[in-house]
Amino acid sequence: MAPVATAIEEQRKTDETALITGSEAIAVACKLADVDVITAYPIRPYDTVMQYVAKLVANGEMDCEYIVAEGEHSQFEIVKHASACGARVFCGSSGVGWMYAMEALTVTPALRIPMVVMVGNRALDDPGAFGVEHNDALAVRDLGWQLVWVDNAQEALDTALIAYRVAEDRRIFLPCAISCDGAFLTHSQALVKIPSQEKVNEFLPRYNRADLLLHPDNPITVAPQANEDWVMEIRRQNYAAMERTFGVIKEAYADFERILGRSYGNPFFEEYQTDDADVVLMGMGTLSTPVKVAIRQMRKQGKKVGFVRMRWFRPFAAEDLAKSLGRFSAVGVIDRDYSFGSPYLGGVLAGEVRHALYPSPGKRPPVLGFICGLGGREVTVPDVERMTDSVYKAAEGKVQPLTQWIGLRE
């Protein structure tokens, strides 16, 4: 091979760096994954993804069927059926737009459609708010969707590629929603390493439905009316698929590190300064930024506090999490959501953490729940310090409210 050709080939295998937002990082991942069909309907803050995809298509940098639907329900229906026909697909929404597609979202897991979507997390109306809350994505937590939260643009791009690898694995065939906090991640720029197409091709095989392909040459039944005859068996098959996701996710992250060179350690949750921590805070998404800043400040004051950030909410790594949390004297869970009427009137994540700890044979530290940052309100360093003080008091045996609302206006 001539020297010039060799240099060009080597350059193609080299990662690039770009200043892009979290939404744009997801769009770039769609390009790298060579997605076949993308549907769009504008709703903030998700709409920045479809805008960037449209730009890539218009500039000739991406080749896909780009379909603007008349509403969220239609866009999810389009990609659902395209996936059944063997197309790799992508779409997404935010807030009430995500809820408008609920019928399509409900049936997708049972149909074993491995679509990958993005939820630009946004508060549910009313009252109207464009800011982040997690209740939109969490609405499908019991339906068979895989759910993962990311906290920066690099992780958004990487996780999208991993999501396709996991969702389209023949052992799984379940949809995956990537949650990106509205504005804090969707609209914030950061330097992102974009992997080469060659590396992505090695990591991510083509989508293959095999005998489940909907095609005139392969007559199969899609969305049957099963009633009492087979509904339980179908539910049990989905249960088994979700159970298998734990191993497949671990495989995907290991191959991602081997091929693309970035390691995320434990795929399911990240630990920050927990080795010598007395107490820890927990949360999901971009609140990790103010929490980590506050932890560094409190460490200088001699407070041994750490942070655990959940990545994968479904599947929920209950045993591993319970083992990890059992090392600490108390745990404070920060929810950017709410579950009105739930036990202790707390947030969704706090309830899941208590559920995970209950059957644990190890130590079960007290768990406090904090509801904070709703509607896009900032989670500030003083907020984090206040929550930490309450967790320390619980560790000392002092009675604390099990659910506390932080940062309310007086």
Second form
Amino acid sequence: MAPVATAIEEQRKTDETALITGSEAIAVACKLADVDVITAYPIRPYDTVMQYVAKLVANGEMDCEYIVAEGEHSQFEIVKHASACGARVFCGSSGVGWMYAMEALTVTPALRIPMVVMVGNRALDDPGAFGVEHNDALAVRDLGWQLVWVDNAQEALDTALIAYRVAEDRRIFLPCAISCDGAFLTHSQALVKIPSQEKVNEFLPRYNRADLLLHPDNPITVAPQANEDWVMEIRRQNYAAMERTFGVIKEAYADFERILGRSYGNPFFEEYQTDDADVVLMGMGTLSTPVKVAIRQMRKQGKKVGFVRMRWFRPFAAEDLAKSLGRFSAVGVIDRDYSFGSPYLGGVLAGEVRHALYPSPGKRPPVLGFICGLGGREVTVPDVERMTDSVYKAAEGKVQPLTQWIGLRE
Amino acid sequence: MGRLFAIEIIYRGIFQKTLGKHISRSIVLAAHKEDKLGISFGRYGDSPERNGIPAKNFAIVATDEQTLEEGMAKYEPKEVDITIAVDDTLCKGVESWAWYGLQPVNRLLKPGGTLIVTSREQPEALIEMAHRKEYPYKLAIVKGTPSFSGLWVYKDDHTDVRILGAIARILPELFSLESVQKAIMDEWHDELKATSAGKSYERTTSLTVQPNQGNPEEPYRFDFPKWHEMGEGIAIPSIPAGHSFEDPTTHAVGGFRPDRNPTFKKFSTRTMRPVVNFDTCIKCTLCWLQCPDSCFDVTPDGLYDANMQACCGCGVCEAVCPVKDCVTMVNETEFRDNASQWEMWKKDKEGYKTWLEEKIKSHPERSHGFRYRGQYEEQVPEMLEIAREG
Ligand code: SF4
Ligand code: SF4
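Output the structure of the form predicted in complex with the partner chain; the preceding block shows the form predicted on its own.
The complete assembly is shown below, putting the previous chain first.
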């Protein structure tokens, strides 16, 4: 091999650094994963990923079918079919665009399509605000979608690679949506390490649709109409696949660490300063930043506060989480979402956390719910301090409202 | 616990959907005239919006609320007092959209229960069509051409009330003729319908069918796979392409027989079947091309033989065949098996010719209601005759 070529080869093996947004990081992951078919339809903030993919394709850096559909429903239908034919696919949307695709989103897990998508989290209409709320992605939480939240651009890139690896595992074949908070992640650039193609190739095998491949050489009928005598068995199969995701996700993170050299610890949730914590806050996505800053300040005042950031919402690592939360005397869950009329009128995550704790054989700390940062409103350090105060009171046995709105003009 | 009555109405999708509903509804309303309680419902999974597919309605009646609840707790009753088949060709069996396999028409009948059939056939013919049952049951015929309508139109030929009159006769504990007539007046405000019910009541007789009478065949059935035995992703293997086959007389191998769905056969959807004159067939391929269910086998000698397990009796082949009387749709009551016509013809051409002519000649007009304009009107005088004479 010529020396120049060797030098290039060497360079290709080492990571590069780029200043990119979370959306762009996911676009780069698509390039590294050599995605075959991508569909797009513009909606803010998801459009940031389609714009970057378009640029990569136009620059000749990426080779894929790039289809701009006439709406989100078609956008998701096209990749669904492409995936059934053996193509690695990428798609995504935001807010009501995601909701417009809902019918396609419901059939995707049932057909065991390992679609990987990005949801640029956005408040649902009305009032047509662009800012982040998590209700869009959460709308599919019961349907067999894997849902993961990330809080920085590096994690966005890495998680996208992991998502392909898990979703396309023959034991799973379930779609995966990576949630990126609108604005905070989709529109702000950070330094991201781009792994080398060799490492990615080693980590991520080609998508093999195997026995479910829609191809003339493998004559099968996909999605025939079936009546009531088949439905429970079909649902039970999806239940089993989702049950297997726990193990497959762990395997993927372990291999990711081994091959790409970055460790995420517990894949399902991140713990911050919990070792000696009295109480913890919980949340998903980029609100981790103000929470961590506030925790460092409060610790200076002697308050031992920790933070648990849920990454994987589906599957939900209930047992692990309950075990971990049993160490603290109270928990405050910050929801950037709402579930009107739900138990204790709380947010979605708060409800899930209480649910996870109820059968726990260990200690069950009181759980307070906070609705905060809706529509992209800033979650401020004083907000976090207020929440923490209430959590401490709950820890001391003082009655606190189970759901509180924080950062509201009142 | 009080007394529970269960009645099923087996009807053909679309053509008899309204009829089925009228009957089950009126049963409950008539019983309610005697302070009984009841519900009327269709088997939801039957998909009765499909042409001719056998489907079921049920009327569950009880003497008190708790007993009714016992009856309602089941999706489909395990046994019924009366089975009503509003088309006599249903006697060959019921393969619903909702399940796989063939149910004998009399499957749910209690010992001593009654099968009521609307038919112009003699009892012997109906007994032969129905599968054998391990215990005796009764058969009653409400004489008449089976009533076929459309999804949006209802042919009010009084089949509904005549059935009600027959039930009052067969199961007086359920309701009296008087209650039936009261319910008819409430529902339809029609004296003539009440009179029809009365006439039917007077004429209804039944005879006992013994366990050694009827079709001895084992109806085909199907075992459902367990959840972990099924393919994932709602993907099912396609039916294989098919193969050539042997001529039973010349032993020549050739032609093409498509493989067919082994678990869903469709023939119980049929009320008439094509009879093919192989002597006049010009091998134009049109029937083979146009059959919506790929029913035709291409024989080694280049003819087209409609497979009677698969044929749903739509009549398209008759409509497209360019040769006069080469394909003729014949009432399904004329046949007792699903054997290959082509094989019969190959073995005995003269015998087949006689058979064919006899079938075509005697084929009482059958229809899905759409074969030609004005067909119902043509049937009216005959129906009136039956109504008058019984
Ligand atoms: S009637 Fe003729 S066209 Fe219709 S299903 Fe039967 S064979 Fe096919
Ligand atoms: S349409 Fe008639 S003539 Fe043509 S192949 Fe069929 S049976 Fe023969």
